[in-house]
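A single chain comes next, written as structure tokens; it is the form predicted alone.
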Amino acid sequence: MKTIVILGGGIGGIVTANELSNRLGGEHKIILIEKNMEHSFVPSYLWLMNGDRTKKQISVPLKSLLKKSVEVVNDIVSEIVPAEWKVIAGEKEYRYDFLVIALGADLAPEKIQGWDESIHTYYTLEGADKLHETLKNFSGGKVALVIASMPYKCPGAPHEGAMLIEDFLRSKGLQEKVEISLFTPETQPLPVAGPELGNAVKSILDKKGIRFHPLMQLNSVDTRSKQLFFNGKDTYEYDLLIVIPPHQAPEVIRTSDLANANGWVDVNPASLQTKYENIFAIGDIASIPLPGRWFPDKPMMLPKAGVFAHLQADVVAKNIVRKIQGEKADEKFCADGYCMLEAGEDLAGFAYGDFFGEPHPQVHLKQIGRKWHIGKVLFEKWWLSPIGFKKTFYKNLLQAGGKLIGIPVKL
């Protein structure tokens, strides 16, 4: 009997565990270690922010999403010891034959000079809920949405957030009393996806009257005078400030020898294996350079997005099974990513393409429409439904919809 330990109960961890369970049955031991007993669907934080969802609607017990053969440990991973093939969580140690690290990225708002509780973010469950209450009572003024630093999770979420906030405030009749600005240190929207998608998103922002400010690196915030300070740029005054905070790897990774100079985990882009045999890293924690993409003099990394965690989990699980069965582990990760880009008014676009494309990622945006929004709602329902009939039903529905529009949906 082999033991596979999975660290993290987000999208990558859940998909890995269930795929292993499907292929191995009860013949081998699968342990998933996650600090939270409840799982919330992160893409729906945007809908929580604008009042289309409640916290209860997008949160379910973690165990309800996992096969019964998966052993779930609710604890914090405190140490990874590759030389001894073990991890420590709580006061117990867990030995493994295979280790999958899917711990995600932590938010570090404290890295922003001047940060305090008056600053909002929708990148957390509580933050999105709190921001909704503020938006309900907002009567007008300057709204600043700031990407504090790179990298950050879900490259489309800042732009989606700006558009959904514009839609919400317009529904309150405040369109003439509000000025929305999006600040980013990047050169264009979603530069990791290539120029075509960036230009398309910029055009949508322009049509909605959202002011896009590229090459703006946040230096500090003065919440008393409500001013933003950018390196080498003019200051900007705001009435409501929403920030995408700096991201960092969890401490257990940063303090281990798995971490690279930036704190993330380098992996083989095809197999997701780390420098240690039978130790894999997937999702937000993994560091994978994109061919032909630089900013300004460093290679851009594959976006930290749920779709890639999902696809990487599938690759890793299949290769672990093949190794256990004595077969060649030759499944490879191909960065064909997609996402529904929410634009407000129950409309969305669909971005799809090859992020490993050369000379730059080949990602295109399908025309904005209601069907893409419905697709995202269906995916949410599928993901949050318990293992069993309901999940199978939504999966079949999503895949059938994908065939109709000519886009393969891999679940």
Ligand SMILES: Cc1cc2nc3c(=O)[nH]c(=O)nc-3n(C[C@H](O)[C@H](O)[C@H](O)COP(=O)(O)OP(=O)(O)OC[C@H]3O[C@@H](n4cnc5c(N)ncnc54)[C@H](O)[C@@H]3O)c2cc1C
Given for the second form:
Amino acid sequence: MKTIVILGGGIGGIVTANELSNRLGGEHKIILIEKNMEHSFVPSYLWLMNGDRTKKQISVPLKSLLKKSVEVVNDIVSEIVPAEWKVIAGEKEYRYDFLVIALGADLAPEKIQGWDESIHTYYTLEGADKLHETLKNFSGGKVALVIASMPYKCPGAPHEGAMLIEDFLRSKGLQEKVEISLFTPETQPLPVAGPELGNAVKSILDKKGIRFHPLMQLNSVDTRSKQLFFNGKDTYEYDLLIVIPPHQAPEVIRTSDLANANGWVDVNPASLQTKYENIFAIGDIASIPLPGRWFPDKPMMLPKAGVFAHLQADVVAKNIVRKIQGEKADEKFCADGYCMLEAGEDLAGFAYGDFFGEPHPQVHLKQIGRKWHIGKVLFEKWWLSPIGFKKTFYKNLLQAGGKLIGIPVKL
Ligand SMILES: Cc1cc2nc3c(=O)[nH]c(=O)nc-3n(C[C@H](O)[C@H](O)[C@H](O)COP(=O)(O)OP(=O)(O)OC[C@H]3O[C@@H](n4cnc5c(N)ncnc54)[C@H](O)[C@@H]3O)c2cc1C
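Can you swap the form predicted alone for the form predicted together with this ligand?
Complete assembly follows, chain above in first position.
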């Protein structure tokens, strides 16, 4: 009997655990360690921010999403000891034959010079909820949305956020009284997805009157005078400030010998194996360079996105099962990713393509429309449904919809 330990019960951890359970039944032990037993669907934070959802509607007990054969441990992972094939969480040690690290990325707003609680973010459940209250009472002025640094989760989310805020404030009749600006240290929107998608998103932002400011590295904030300082020289005065905070790997990884110079975990891009044969890292914690993409002189990384955590979980689970069964573990991750990009007014674009494409990622944006928004809503319903009939219903619906428009839906 083998023991597979999964660290983290977010998108990657949940998919890994269920996929292993589907393929192994109850024959082997699957342990998932997670510090938070209430799971919220992160992509829906955007809808929490604009009032289309409540916290309750996008949160469910973690166990409802997991197969019965998965043993769930509610604790904080504090140490990984590859030499002894064990991890430590709380007071206990957990020995493994295979370890899957899916601990995601932590937010570190305190790294912003001048940070205080008056600054908003919708990158957390509580933050998105609080921002909605502020937007409800906002009567006009300059809204600054700032990407503090790279890397950050979901390359589309800052742009979606800007468009949903514009939509929300317009629906309050404030369009003439509001100026929305999006600042980023990057050269274009979503550079990780290649130039075509970046140009398409830029033109949508332009049409909505959202000012896009590339190559703006935030240095500090003065919340008393409501000023932003960029690049050591440029300043901008705001009335409402929303940031995408700096991201970092969880401490247990940063302090382990699995961390690279930036704290993330290097993996084989095809197998997600770390430098240890029986340890895999997937999702936001993994660091995978994109062929041919540099900024300014460092390789750009595969975006931190749920779609990749999901696909990687599937690959790792299949390969672990094959190893256990004495077969060749030759399932490979290929970075064909997609994203439904919310644009406001219940419309969305659909970006799809090969992030490993050369000379740069080949990601294309399909015409904005209602069907992509409906697809995103159905995906949310599928994700949050408990294991069982309801989940199968939404899965069938999504797959039938995908077939109709010629897009294979792998769930
Ligand atoms: C606003 C927003 C919108 C997004 N929209 C999209 C989208 O439309 N499409 C898309 O593909 N992606 C989207 N993303 C990105 C997506 O949410 C992440 O990329 C995805 O959740 C990564 O999955 P993961 O399993 O690697 O990490 P997570 O889902 O973050 O899971 C990590 C888990 O590890 C747990 N954990 C961390 N440290 C410890 C510890 N020491 N001990 C125990 N447990 C621990 C955490 O509690 C968490 O549950 C969005 C992100 C944001 C913020």
